[in-house]
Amino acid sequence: MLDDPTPVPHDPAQPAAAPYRWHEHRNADAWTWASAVAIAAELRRDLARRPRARLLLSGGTTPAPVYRALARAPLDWARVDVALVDERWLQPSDPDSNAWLVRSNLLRDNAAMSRFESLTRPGHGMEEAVAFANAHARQHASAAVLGMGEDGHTASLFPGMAALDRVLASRQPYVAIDAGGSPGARQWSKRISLTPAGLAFAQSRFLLIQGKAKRDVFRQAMADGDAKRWPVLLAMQGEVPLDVHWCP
């Protein structure tokens, strides 16, 4: 692991962020296994002191190899609840859904015994889906695994998104999102997303990113300090440090 030598200025007009820890890996294989081992360690720690552990996962193609590696961890997976950080308004059977990605890459090998909570279900509307998510979300989470787009978004919190102020101020763990007009949302503008209030239940936070472009976005976000322009900064609110795992 190499510490990022670049000093990070702080805008005094913004709330102080929790510290982040920069983990730099030499290649994608090292990044995959180091990330999986770190997440597994948090689950193992919680399983040693609680009846169940809870894991919040993001979608996208970047974390898929980490999920496949994590699935092989020798944990008591029957005591692990797996839920989503966010979801496009798609059914779990849709290959473009985050649920599909998690089922395909994590719910296999040893992790096939875990309990999975999808954010969407057949026959249920958006309001009911959000209510169901919130009913299960007000509990300790061992870890939240986050990603970041090249626009600086994380979860389904996009810069310039309509009603972003309302979402950030919400006391509910999950809210319905309309990201219409946000290029990062692509064709899936209707979504359900974890809020900063929901992220506060996570006892550890991981940001998994790859490539020079993502590293530069992260550094630019830290230098700017505006969480509305760079929602990834929301992952550093509070006192829980963000573990950033990066490889070229």
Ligand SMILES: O=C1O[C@H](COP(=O)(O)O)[C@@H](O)[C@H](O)[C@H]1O
Given for the second form:
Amino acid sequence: MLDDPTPVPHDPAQPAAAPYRWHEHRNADAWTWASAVAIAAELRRDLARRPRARLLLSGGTTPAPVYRALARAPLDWARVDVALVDERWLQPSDPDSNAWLVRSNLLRDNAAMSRFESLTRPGHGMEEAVAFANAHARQHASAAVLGMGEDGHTASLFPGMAALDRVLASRQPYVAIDAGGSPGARQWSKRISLTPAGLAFAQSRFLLIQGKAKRDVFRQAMADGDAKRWPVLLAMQGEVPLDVHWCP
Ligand SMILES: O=C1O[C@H](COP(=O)(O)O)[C@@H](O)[C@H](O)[C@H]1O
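The form predicted on its own done, now the form predicted in complex with this ligand:
Next comes the full complex, this chain leading.
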């Protein structure tokens, strides 16, 4: 349930002043509930002092159980705006879209009352979709929930991507992405992604990862320090610490 014990930060590889906090959970259930509790706490905090809260969510294969747990949190969801960190160039009705994942797993139970902004909509081209997203994105967000691929990508920022320099320097919160040639993007090379400038609007950041391979990738990224090789490091730019929730 949502009052599951708070995880104990623990990672022997973590230096004392690291820009991240490592939360290690014994199994997927503990990981699920602890992550959901932590995200709900950020929303609750904002709902107590602002008219609305804003939640930025990733897609992929990892976060679904956390979203289902979060959907049961007793919050005033009618005052929560839910938006995406990134999207494949797919319509929200496509089961491979990140919008589909969020709709099926978060927009249910108590969270069915929240307001969802998809990044793609029928009849709207890429430029229009990005402009629409940017018109809404320059505002405080309570939390950004990020994932990481085994290639070190986060959001839709892939290592070795052709225009990565331009994306990293962009002042726009969202940009169109062409990740052709990046194996981690799989068949969805056309995408829309939050940029580091967009991520800066989030007052808290969560990275949800599972498995030894992703833990090793994260450690390798930290040891190497090159954000172009390991875009997950971009989640640690700025003042806001990154809360990494991991389980085997
Ligand atoms: O393609 C994407 O991948 C990442 C990581 O996904 P996972 O399947 O390894 O959990 C995800 O965070 C991102 O939103 C998605 O578009």
